[in-house]
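Next up is one chain by itself, shown in structure tokens, the form predicted alone.
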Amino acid sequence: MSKRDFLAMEDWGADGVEALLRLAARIKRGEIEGGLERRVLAMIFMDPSLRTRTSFETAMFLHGGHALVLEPGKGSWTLETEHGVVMDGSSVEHVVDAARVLARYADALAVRAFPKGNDWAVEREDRLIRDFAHYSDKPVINLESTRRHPCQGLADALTLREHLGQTRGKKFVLSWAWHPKALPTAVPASAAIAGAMMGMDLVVARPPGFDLDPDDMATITRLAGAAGGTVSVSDDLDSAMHGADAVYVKAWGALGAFGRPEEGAALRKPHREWRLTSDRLRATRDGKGIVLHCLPVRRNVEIDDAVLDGPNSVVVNEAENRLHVQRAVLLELLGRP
């Protein structure tokens, strides 16, 4: 029987995502216990984590399983990710061998790896997470890669449903924010996919030059159309906020300057005021639009304190929902009949 990975929400289709959300809601209500006894999840973190690591370890414990954490270069061998190389440098073990061996020890693998190169045309292929999925004969879960963060996207979807009820036709603004660093596009792309799959009217508000990857936008548009939603793009943050039912704030870098930090910083510099303030929040529907962010957040840079700590903010609920949707994913992939 072929295994099933969780690399991107769209891979599971509308019915698959709906099933996960329904299962997550039941889990959150306390209706499901156990199901992962004697199951092992091996997590490979090539980048830092707070919510992802903690929530997955907790999820495995709550259902009777065990999670182990590897940080290549910190207690485990550094991994070589390129194919066909002569390994006479600092990398000790190849991802091909690591994936194959870990699959013999664990019932599923979970991998986090942010983009490291300088060429978006190469990085956008998301080769590392796909290599783990290819060489492991056990399910692989994407803990955030170059292009996708499906666990965050699922948590976003559950949060939107909890706070808005019927989501179809509701206005969802994905708002770019200034940041001192050029961050990856995996989270905003996944948030947009979540909104699109829920039939929302999505507005991507960003300054000129900060478009998401065109293939990702095509995917978002296709999913929105199938679910009865719409997609538009705006370079005017203030006008985009009008009538919003939900605002998702997230920084990301200019893909046209990918791998060139100084050029990227120059492109971001004129847009320092792109942040969510109380004044902008008042333009949402009746001033009650909910505010989401994946965390960690740069306070008073991306979102003002008054907004983050105010009644419209659902960021802590959103973070909690990471736990429940991941429990659903684990039970779906590994749960015993």
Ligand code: CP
Given for the second form:
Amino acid sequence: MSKRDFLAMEDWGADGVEALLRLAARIKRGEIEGGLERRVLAMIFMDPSLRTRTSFETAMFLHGGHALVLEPGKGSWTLETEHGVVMDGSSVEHVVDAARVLARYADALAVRAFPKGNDWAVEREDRLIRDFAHYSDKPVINLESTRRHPCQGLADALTLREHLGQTRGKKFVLSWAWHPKALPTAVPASAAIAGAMMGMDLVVARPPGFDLDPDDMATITRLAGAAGGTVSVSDDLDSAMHGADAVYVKAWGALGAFGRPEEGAALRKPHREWRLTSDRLRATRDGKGIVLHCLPVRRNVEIDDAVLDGPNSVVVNEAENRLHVQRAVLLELLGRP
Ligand code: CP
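Switch from the form predicted alone, shown above, to the form predicted in complex with the ligand and output its structure.
Let us now look at the entire complex, which starts with that chain.
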């Protein structure tokens, strides 16, 4: 039987995502114990993390398994990610060999690798996570790649369901925020996919020039249509907020200036006021729209203190849900039958 990876929510289809969400809800209620005894998860972090690393380590421990963490270049060999190169530079080990060897020790691999910020036309292919999935004969879990953060998206979907109940037809605003750095688009794309798969009416509010990748928008639109939802785009944040049931705040960089930081910063500069304030929150449905953010968040840059610490904010529950959905993913991929 071929192995199964968790690289993107949409790969699992509506039924697969629904099964994961139901399992996560049962896990959160304390109905499921064990199931990963003597199982090993090897996690490769090419980039930093607080939530993803600790929640996966905790998940493996809670179910009787073990998680190990490698940080290439910090205690494990630096990885070469290009194919066909003469490795006479600083990289010591090729991803092909690392994936094959780790799959002999572990029952699953999990990989975090952000874009390098050079060339979107190349990096949008998401080659590193796909190489790990190709060369590992054990399941591979995406801990955030260039294009997707499916564990975050799954936690977002569980959070939306918990707080809104029936999600179909409810208004979900994905709100771009100003940020000093050009952040990747994996989280906003995955959040939009989560809202689309939940059948919500999604509004992507962003300044002109900050569209998500067109293929991601096509995927989001297809998924929303299949689930009974809609997708629209707005460059007016204040009008987009009217009647919102959920607001997901996220900063991301202009893909048109990918790899050109000064040009990207100049494009962001006029939009410093794209920030979730208490005034903007009052325009949501009865002023009670829930506020999501993947964290880490830059306080008073992306979202004001009063919003993050107020009653509409569900960001800590959203972060907690990372643990529950990942326990579900691990049990599905590695659990004993
Ligand atoms: N949201 C998220 O993935 O958090 P970390 O980057 O801390 O893992």
